[in-house]
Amino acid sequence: MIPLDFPIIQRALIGSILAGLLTGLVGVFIIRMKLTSSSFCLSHAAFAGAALGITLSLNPLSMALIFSAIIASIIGPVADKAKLHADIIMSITFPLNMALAFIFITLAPSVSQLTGEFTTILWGSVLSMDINDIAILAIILLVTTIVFYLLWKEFFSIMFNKMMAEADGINTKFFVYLAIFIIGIVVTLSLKLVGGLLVFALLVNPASTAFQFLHELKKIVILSPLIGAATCAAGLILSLFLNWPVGACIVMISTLCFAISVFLSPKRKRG
């Protein structure tokens, strides 16, 4: 039996449910816009931002926050500078990220103050969930879910075509900058959950399960989200059953959807 009566569980559950919900819509747009590289980029910034944080005697958590903003800010100009697609110059910032919280680690001032902070950052820890974690998740979902209902046509006609909807008159740079500012902050928040490690597997899986079973957009937008929550919830429960790490089950289960998805597919029967 799991102690649901319990505060740290419910809360637990409550913010796997909402992580979930907010990775699960977010990576409908990281898919179709082509940003995958976003996840494991904006998410080793974070390592980078956290290990900066400890090394400062800073809060980790905001400084991965804010070093990842500032990393998702910049990757718009230069991918249109460079003239190159947003995704290869994550894939180049990812490995300086990683160099960066390395220099960092060793300039921290003692290896006991990393242990209990970078681990969080590493592998999460959804049981240390308080009531201003989940505050601030429903508020990112809520803010995130405007946003994208708001400027769901421009969103929309990027995904379908981007060369169209720049013909139509749409600031595609300003969307595509909005998106992959809009993933650091979600990867960022999302790390308590499974880790920096994992968070990219939340960010793709559901969406990539839901894109099996249908076509129309606006379902998979809607679909991709219950995904994200009930595999983390299932982990989350998992988890506590056989005393394993959250993250891992949590990524194992929406790994294991996705594969079960690819079999079950109508797409896949079609072809």
Given for the second form:
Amino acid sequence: MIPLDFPIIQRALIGSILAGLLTGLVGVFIIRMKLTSSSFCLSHAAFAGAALGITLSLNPLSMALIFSAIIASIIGPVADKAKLHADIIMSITFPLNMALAFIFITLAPSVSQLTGEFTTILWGSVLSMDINDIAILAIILLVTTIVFYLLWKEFFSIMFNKMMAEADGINTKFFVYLAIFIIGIVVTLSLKLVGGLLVFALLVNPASTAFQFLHELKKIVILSPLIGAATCAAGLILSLFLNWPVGACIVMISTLCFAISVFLSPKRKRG
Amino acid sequence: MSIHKEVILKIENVSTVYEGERKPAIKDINLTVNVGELIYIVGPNGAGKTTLLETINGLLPYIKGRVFVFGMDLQKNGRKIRSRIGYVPQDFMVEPDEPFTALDVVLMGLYGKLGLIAKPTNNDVDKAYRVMKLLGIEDLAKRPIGKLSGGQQQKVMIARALAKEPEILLLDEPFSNLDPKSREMVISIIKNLNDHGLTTLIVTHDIKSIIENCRRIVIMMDGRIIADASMNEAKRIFEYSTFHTHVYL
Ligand SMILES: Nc1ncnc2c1ncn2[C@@H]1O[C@H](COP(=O)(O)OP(=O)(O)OP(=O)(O)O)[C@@H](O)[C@H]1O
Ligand SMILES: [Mg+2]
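Got the form predicted on its own; could you also share the form predicted in complex with its partner chain?
Every component of the complex follows; first up is the chain already shown.
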């Protein structure tokens, strides 16, 4: 039986569910606004930030947040300046973030300290979640939900067609910038759960699964976070049973869900 | 319709250049439109008709001259102006799998006007339904927009522009996918709204509609306005069939 009474595991479960809700929600915006590169670009920005934090003996998570927030804020304006889609700018920024991370690592004082921190960031360690991590996740989930709820009609219109939204008098640039900024924060915070390498699956899979079943974005944006939470919780439980890495188990479950959804999808049926 | 001629749109010496291009797509355009006018804009492919419409609602920035809409400078009040202009773009097509219903799309027309944070009310939904009913597409309200036919989608985009209750209506070939009966219906709706004072600019190649309804025609060619004729002059122009075959075909 799973020892659910162990506080560590309870925290891990709550953390997984919160992160699943959060990434599932944000994933809908990532897919509809065609910002899929944001997941690897911004997770590596967080990675570079954490490396800088370790090098300067500052808190790696705060530095990761600051760094990815800065990168996330400049991507939109750079994309507009370059007249390229933000997704392309993020693909360009992604190796830059890697390069910065490597440089910061090289400058770091002690290698032994680094290894532990980086393993966490790369692969996640949900079992090391403390009450603060959970509180931060909960607050960000709340804030993100409120922001998307209040500004839903603008995002909704932009996700249908940006040019038409602009023609109706909506400030589309602002909303794209805001979305990328929120994605940066969410990606950084989910690093602790699955790590920078697997966060992609968390962001893209639940929304893609929900798209298989529903024709209305209004419903998808509710189903996707639920799928995210369920797959994260299921992945955690699987990992406890099998004693496999949590991030990997979550990705396996979430990919399996997507695969099944493709077969079950009513959108592929005729008559 | 107002008896006093009140200017709603004034374009002075405007040129618009697409990014990365050297040659302006429209050059030295001058156009004054009064409240309640119905203007047809015609000209061959590439003449600059779409560019002109998108310059008027500020989607394309102009590099020279000045544009005033509702008495406001377009460069300073773009968004406020756009929230009061209905725009039906040319050849707007939606992928089959887009997760939006026809009603969602029609309702979006109102979003710019509602302002931040405000949610559409039941009243707004009724308004959207009424416009869809007017266009005979209320049965399609709950269908995904991408699963509609080209003509049905075009009607949804017209409904979106009308639901906004615009003060200026810009239509870019709004009949291109419509069957003759639907075309008649859309024209009569537009004429009816125009009779109630809605300023309307229509880009079309549909000669029949022009001959029957035209009060003022603007002919464009190679980025310039080459003729801006009143109803009677326009009628005379169209009596020369050779002329319109030359201009349109
Ligand atoms: N995005 C763009 N970038 C560069 N040039 C463009 C762009 N769109 C249009 N043009 C050019 O601007 C000119 C005017 O184009 P516009 O689309 O306004 O023509 P139009 O009169 O609407 O034609 P049509 O009847 O085919 O719709 C053309 O020469 C075209 O090649
Ligand atoms: Mg055109």
